[in-house]
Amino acid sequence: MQWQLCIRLIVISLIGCLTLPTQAATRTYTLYITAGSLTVNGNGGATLSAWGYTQVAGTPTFPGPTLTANEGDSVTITVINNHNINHNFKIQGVTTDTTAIAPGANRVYSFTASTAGTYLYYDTLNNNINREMGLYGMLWVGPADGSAKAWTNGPAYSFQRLWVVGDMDKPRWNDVAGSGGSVSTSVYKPNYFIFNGKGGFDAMNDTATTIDGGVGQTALVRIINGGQFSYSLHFHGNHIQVLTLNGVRQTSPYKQLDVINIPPLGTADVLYPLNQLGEYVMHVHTAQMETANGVYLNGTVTMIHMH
């Protein structure tokens, strides 16, 4: 009996050491397209007519809801058009169906999340007007095992931040399109620069936007640009390590920069090591884009807190 007990204990021990394969999940999302408004608070702020996505029929959010998956997951997204003009839905680098969704109709998009990374979803119709009005958001895909790594066996991070930048031309685009008028797309002079759906005064105090951590930690910052201008983001306090750029995974040793340019519809994944105590700023290297209707510092800006 003693030898049987020993064998049983050995078997239990071996089973405990086995690593079982991660089971792929099924992710289901519903996005409603509808009209709403975006309010930029503080000096220079205003309420802009906007169109956006929401996961519950009602008021849209800006940017659109964050969608997430892990490698191998089956993803189904139902997009329902509750607006009064045609829209569509595309995930850059993932889906190719750009069929129009008529008012009151819906369309279903299904795919397998195959590659970890950061992706932009948006409306491609209406000569960029639909996107400019706020119809864009982020999908990010993590490694199959759900670990805090940029991809399977990739660089590790302590926490992550999701940054979505964009721009709006209130008098020539938003006011006109929001009232059902015809936008002259030959002139685009944005006067609002939106960071995670906020102006800079709010973004500098938004804990979901600021990089806030202890010395020795590392932040993974996922960035997408839903706007029509390029954004040269300048990190103070340290250099970033560029992991992916516009969907292309970079090779180690990763390039170190303190400014990274994100073009329209561009994406990037970067690591920001927190290496010294202090308060530092992250801003954009174009003065106009740091403003709300010309008022500095209410545009693309946030804070880095190392403690």
Contents of the next structure:
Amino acid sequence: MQWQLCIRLIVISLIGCLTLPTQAATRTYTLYITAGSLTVNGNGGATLSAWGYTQVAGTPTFPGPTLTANEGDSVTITVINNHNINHNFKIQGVTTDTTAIAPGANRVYSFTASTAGTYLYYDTLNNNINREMGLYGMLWVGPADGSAKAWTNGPAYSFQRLWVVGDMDKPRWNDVAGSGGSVSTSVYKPNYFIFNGKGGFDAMNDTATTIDGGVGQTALVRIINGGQFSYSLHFHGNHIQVLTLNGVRQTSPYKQLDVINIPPLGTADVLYPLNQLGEYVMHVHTAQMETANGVYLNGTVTMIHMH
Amino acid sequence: MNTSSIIRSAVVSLLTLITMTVFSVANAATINLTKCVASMNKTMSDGASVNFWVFGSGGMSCSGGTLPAAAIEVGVGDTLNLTLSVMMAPMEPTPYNGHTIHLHGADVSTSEDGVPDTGASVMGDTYTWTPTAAMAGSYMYHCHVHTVKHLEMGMYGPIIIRPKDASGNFLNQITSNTATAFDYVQNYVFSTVDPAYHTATGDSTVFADYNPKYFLISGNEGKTTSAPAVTLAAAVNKKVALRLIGIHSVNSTFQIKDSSGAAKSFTVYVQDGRAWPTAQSMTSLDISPGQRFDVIFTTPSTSGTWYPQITYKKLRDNAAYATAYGKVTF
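Alright, leaving the form predicted alone aside, put up the form predicted in complex with the partner chain.
Now the complete complex, all chains and molecules, led by this one.
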């Protein structure tokens, strides 16, 4: 009996050895930079001039397309500037080339994804104007085997959500830069707080944004802040566990918080264990950032559904 | 495991369970409180009068309203039944009429959460919470109607979850960990005031731009060390616990400085009502809106004065707005 069990285990292990090793993949992305617009729906909403990325030449999306890789993958990103001013492309903590890409030109960025985690890519030029106009997005890197873990042998999750937050000052920045004017960058009074490219009224109903699952599941929430304001995010229903903060991997046991502050260009990976039934909110705890031009809950707000 | 050992362990488990049940029932208190909302005008340091809405006690006649509201202390294992009466309460027109209480950080069920957008009544309710030992620390209760205005109006107060001894008395410790023992304790509630938010109502564009003019600790400005917002008379060689509770709407940094401006060390034990896996000593702590920290510092062996203080900072670039000061003598 015991012999049989041993042999069976050895056979299973051997099969595992033969089939499990994963091949490092090659990931190829093309990002076009163009002018477009971002619409915040509902009361207080507006259509804002914006600049963004798209994977097929055409209308840009906000935030920029999500880039993904597993540890060990070779990633090549070609950025094509179809806009009328200089741009560049940097992945914070991953790439360092900040050379300007002239209108009509392109530039290629290649790297090996080395550390699982969540990263912010953005345009560093033009005194924050390029970023404010919408030029940022997320890269997330999973463990080499592609499993649903924050990193190799790290905390497991049932599903993940990608949260890209940011802000826009429509009258003083977007209206001016969008019509080719010169923005006075010393004044910044953002009146739109954009959550995955949406206002809060839409973000509360967007299934790619809401935490929605069964009790007993655990959500991994990857958060990046492309804006210029700090986002103090408050979770109802349960405390989160902080796995990484601003690129720094934390150690187990993880801090349990109900508020996490994401500074400009900050990143975080947090676990939200779905531990009780009900409907809850997740919102920024900072006065005007919950609004769209003063209209309550059309800012940085979404929902948590546990069933 | 043989039969007798199974029986023995079963008996031990049963006895433990009975002991725990009897024990916890004997010492678990039920705390019934009724809060109401009152209008209060406060004269600020520049002579301007600002209208606040504050939580007081009672139903029909609302008394004792303060900014911030009175702290509610709840023992581990106790049950808090916090009732809100909105009779006679000042309120906004629809759709932001009425009020609720949200037990900030308590992770209670939807029906106790006080959020109108998930079904809470805005015309009065009772909110129930039974915190466990792992939850010892600092929380808030605040209104969750049109929070962009109602928090600004002053509808907030501390909730402190305290460990208890075998007789059911509060321990002078932050948690059940004896390393968190203190001789003195004080709540520092951080808030900011933009007077324009106090007169605007509804979905006004005023709420798109926050320009705080007054910077408070526990409801007072404390603009200088000679006019501190709060004071505490402690003694030398003693442990002082501070409950740092952030209901402000900007960035901030907390420090403790001596009379010559040197930053003094303090130790963080608990954040957001959960013990840090490892307590950490520091001389500077950033506190963002909604966060709470429970910290302890030790007064020196010679008498003197230290100034716990908070510098409120802009959300964009952390440029300082102002510093508010507390004072601890020993």
